[in-house]
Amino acid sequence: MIAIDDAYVDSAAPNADAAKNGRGLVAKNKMANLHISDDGNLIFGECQGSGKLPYKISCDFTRADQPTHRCNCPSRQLPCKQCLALMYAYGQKKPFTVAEVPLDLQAKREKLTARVEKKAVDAETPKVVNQAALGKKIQAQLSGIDVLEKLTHDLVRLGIGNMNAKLAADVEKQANQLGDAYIPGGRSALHRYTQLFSDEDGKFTDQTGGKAERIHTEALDQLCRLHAIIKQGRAYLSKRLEDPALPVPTDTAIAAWLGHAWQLAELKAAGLVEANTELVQLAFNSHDDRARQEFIDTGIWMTLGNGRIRVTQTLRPYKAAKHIKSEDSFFQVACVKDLCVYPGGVNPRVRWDAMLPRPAEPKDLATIRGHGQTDFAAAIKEVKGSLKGALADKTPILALNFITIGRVDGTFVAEDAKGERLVLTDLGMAEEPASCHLLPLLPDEALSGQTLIARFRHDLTTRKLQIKPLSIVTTNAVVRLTL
C-alpha cells in the first residue's frame, strides 16, 4: 500500500470542489464499514448519499502508479468525491478493519487483473482492421479534403482583406461538415483562420493599421498551413486507400492534423515510448481554444534522462469540461514508467497512464540546467530548422543557458557565452500572459547565468525570431514567469 496523506488525495482530486466535498463527507460521518485488505493494497467502504442506499467505494493500489477507483455513485468525475472521502478517512487514520474482498469486488478485480493483462496481450497482437470500413472512412477524409481544398481557395480567391462576419459564420459553418467526414483537425484549421479576425469575445471586428498587417499575415501562414493540410492530407491518405494496411505515420504529423487521435497502445506499438523517465515541469498554462471548442492544460516538461522538452496537453471539451480533471502546475519530479511520446518535432506531446510522484531536488536542477543549451547559435539553427516545414509547430521551445539578461536600448536580450544574443519579446503568443515586465523584478542573481526555458517564435511580419520567457532555472529554484 502506498503512503496516502491529505496532500496525495488533493493531488488525485479531478478539482478543488472535489476535494473540498470529500473532505465534507468525512468530516460529516457519511462513511462507514471501512476496511481494508489482507494485502493492504484495497481499500473499501460505504459512503450514505442521499437515498436509501449508500454507495460501494472502493480504491485498489495493486498498481501503485495507478490506483483504481470504483464506486456505484452517477458521478462522471473520477475519483468521485466519495473515493476521495474514503482515501481521506484512510489519510486520517480512521480506524480501517481489515477483512475479505467481497466477492463482486473481488470479481471486479479478477477482472481488472485480466483486462491489464490482455491489455498487453493485445498489445503484442497486431490489431485486426476491418479493411472494408477503413476503407470508407478513408474515402469521407479524402471527401473532406475536398472541402477543406475548395473553402480555403475560396477564401484566397476572395482575399483575406475581404473577410467579414457573415463570411466567417458561413466558412464555419461549412466548416462543421469535416467533422463528419472524420478529419476535425482541418476543421479546427479553418475556425483558427476565422478567429483571427474576431476578437476575445469572439465578435468580428474589423482592424486596421499595424494590427490589420498582423492579423493579415498571421492569416495568411494559416491558409499556407491549411495548403500543406490538403496537399499532404491527400497524399497520405491516397496512399492509405491504396493500402489501408498501412501503419499510421510517425515521422511527420499530418495524421494528428486530421484528427488522428493516437491510442497509448498504438504509440506503443509503434515504438514510441521512453521507459523509467523522469520529468520536471518548467512551467504551465492553462487556456480556452475556441477554434477546437477546449480549454487545454498545457504542461511544459523536461526528461531528464535526456533533456528534452515535451508537453503534456489535457484537452477538455467544453461540453465535458466539468467531467474531466483539470490538470495543476506540479512542482514534484514524476517518475513514469512508460513515457508514450507522440510523433511530432522539437516538443513532441508526451502522456503516461501511470505515475508516481517523488519530491524536486536541488540534483534535479542541476540536471536541468546541465541540459540546456550553452550555444544559441546551435539552438537557433535547431529552430530554423525546425520551422520550415509547413505543419511544424511554429512556438518550439528550448532551454538555453545564458551569461547574462540584459537590455539593449531598452529591450531584454539574452546573451550566451559567445556573445550570441537573443531577443526578449512578449508579442504573439497570446495563450501565454505577458511575462518580459517581470525581469526587473527578480533578483539580480537569477540573470546571469541560468537557464532560460524559452518559446521561440518567428515573426512574418518584422521577419525576427526572438524568444519569450517562460520560466528560469536557478540552482535552487523553478522561477515560473507565465501561467
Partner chain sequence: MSIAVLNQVYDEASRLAVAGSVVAQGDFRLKKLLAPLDTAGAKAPVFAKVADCVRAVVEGPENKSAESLLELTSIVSAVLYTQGETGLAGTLERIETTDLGGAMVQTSARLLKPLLEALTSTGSGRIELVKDAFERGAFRDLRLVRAALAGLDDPYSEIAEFLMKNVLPTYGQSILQELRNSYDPKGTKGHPRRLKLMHNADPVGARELVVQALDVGSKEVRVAAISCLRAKEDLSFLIEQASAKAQDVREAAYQSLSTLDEPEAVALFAKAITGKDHLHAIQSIVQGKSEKLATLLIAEVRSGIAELPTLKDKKIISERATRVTYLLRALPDKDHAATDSLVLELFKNRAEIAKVKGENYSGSDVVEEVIRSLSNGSKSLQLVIAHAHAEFDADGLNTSVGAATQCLSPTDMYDQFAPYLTAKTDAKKKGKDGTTAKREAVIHAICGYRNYWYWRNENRTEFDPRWLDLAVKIQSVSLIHTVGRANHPATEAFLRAEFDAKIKTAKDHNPLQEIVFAMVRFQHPYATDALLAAVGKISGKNRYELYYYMRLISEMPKSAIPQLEAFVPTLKDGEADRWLEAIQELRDKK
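For comparison with the form predicted together with the partner chain, would you give the structure of this protein in the form predicted on its own?
Only a single chain is listed, so you will not see partners or other molecules.
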C-alpha cells in the first residue's frame, strides 16, 4: 500500500470542491464498514448518501501509480467525493479492518487486470496508417499554409503602424478558417498578432503613445514567427506529401505547430523517454489563452536527476472545458517510471501516464539548489542562443543561484556572486500572475543566497533580457510567487 496522506488525496481530487466535500463526509461520520484487503492494496467500505442504501466504494492500489477508484454513485467525477472520503479516512488513521474482498469487487479487479494486459499487447502492435486519409489531411494543411501566407503578406503590406481595431477584428475572423485546415499553430500565431491590438478584456482598441511603440515592436517579432511557420511548415508538409510514411521529426517543434498531437507510445518509440525519473513542481498557474481559445494549466517542474526544467500543460478548449479535469498545484515529489519528453527547446513539455508520489524532503530542495546556475552571464548566453530560433519559446525558464535581490533606483534586481545583475519585471508576461510586488513581503533571508526560478523575457524595446520571479527555493521550502 502506498503512503496516503491529506496532501496525496488533495492532489488526486478533480477539483477543490470535491476535496472539500470528501473531507466533509469523514467529518460528518458518513463512512462505515471500512476494510483493507490482505495484500494491503485495496481499501473499501460504504458511505451514507441521501438515499436509503449506502454507496459502496473502493480504492484499488494494485497498480500503485494508476489507482482504480470505484463507486456506485451517479457522479461522473473520478475519483468522486466518496472515494476521496475513503482515502481521507485511511490517511487520517480511521480504523480499517482486514477483510476478504467481496466477490463482485474481485471480479472487477480480474477484468481490470485482463484489460491492462490487452492494452500492453496492443501497444506493441504497429498501427496501420490510412495513407489516403493522411494524404488528404496534408493537402488541406498545405492549402491552409497558402491562406496563412496570404493573410501574413496582407498584414505586411498594410504595415504595422496602419493596423487599427477594425482591421484587427477582420483578420481575427479570417484566421478562424485555419482551424479547419488543421493548422492550429498558425491560427494561434495570427490571433496573438491581432491580440496585441486589444485591451485586457479582449476588445480591439487603437493604441497611441509609448504603448503603441511597444506593440509595434512585438508585432514585428510575431510576423517573423508567422513567416517561420509558413516556410518550415510548407517544407515539412511537402516532404510528407511525397512520403506519408516519413517519421515525424524530433529535432524541431514544427509538427506540433501544425497540429500534430504526440501520443505517449509515439514519443517512446522515438526514444523521447527518460526512465525512473523524479520531478518537483516549482510553480503552477492557470490562464485563459484567448489566442488559442483554451484554458491552459501549466506546471513548472525540475527533473531532480539532471536539473532540467520542463513543463506540463493541460489544454482545455473553451467548448470542452467542463469535460476535462483541470490540474492543480502539486507539493510532493512525482516518481515517474517513463517520462515522455516532447521535442522542444530549453523547457520542453513532458507527460506521463502514471506516477507515484512521495513526500518532498530537505535533500530534494538541496538537489534543486545544486542545479541552479551561479553565473548569470552564462545563463544569459544560453537564453540568447535559444531565442535565435524563430519558433523557440520566447520566455524560457532557468534556475539561478543569486547572492541578493534588492532595489536599484526603485526596481528589483537579482545579483550573482560576480556582481552581474538581472532586472526583475512582470512586463510582457501576463499569462502568469504578477509576482514582483510580493518580494517586499518575503523575509530578508529569502532574498539572500537562495535559488530563483525565473522566466526570461527579451525586452524588444530596450534589447535587454529581464526576468520574472516564479518561485524562490530555500533550504526548507519552495516559496511560490505566481499562485
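For the two forms, the rigid core is made up of the largest set of C-alpha atoms that agree within 1.5 Å on superposition. Numbering follows the first chain given and starts at 1. The shown structure was predicted, so the numbers you read here are calculated from the model rather than taken from an experiment.
Large Cα shift (2 Å or above) at residue 170 between the two forms, core-fitted: After core superposition, the displacement of the residue 170 C-alpha between the two forms reaches the 2 Å mark, so yes.
Residue 351 C-alpha moves between the two forms by 2 Å or more, core aligned: Shift of 2 Å or more: no.
Core-aligned C-alpha movement of residue 456 between the two forms reaching 2 Å: No, shifts by less than 2 Å.
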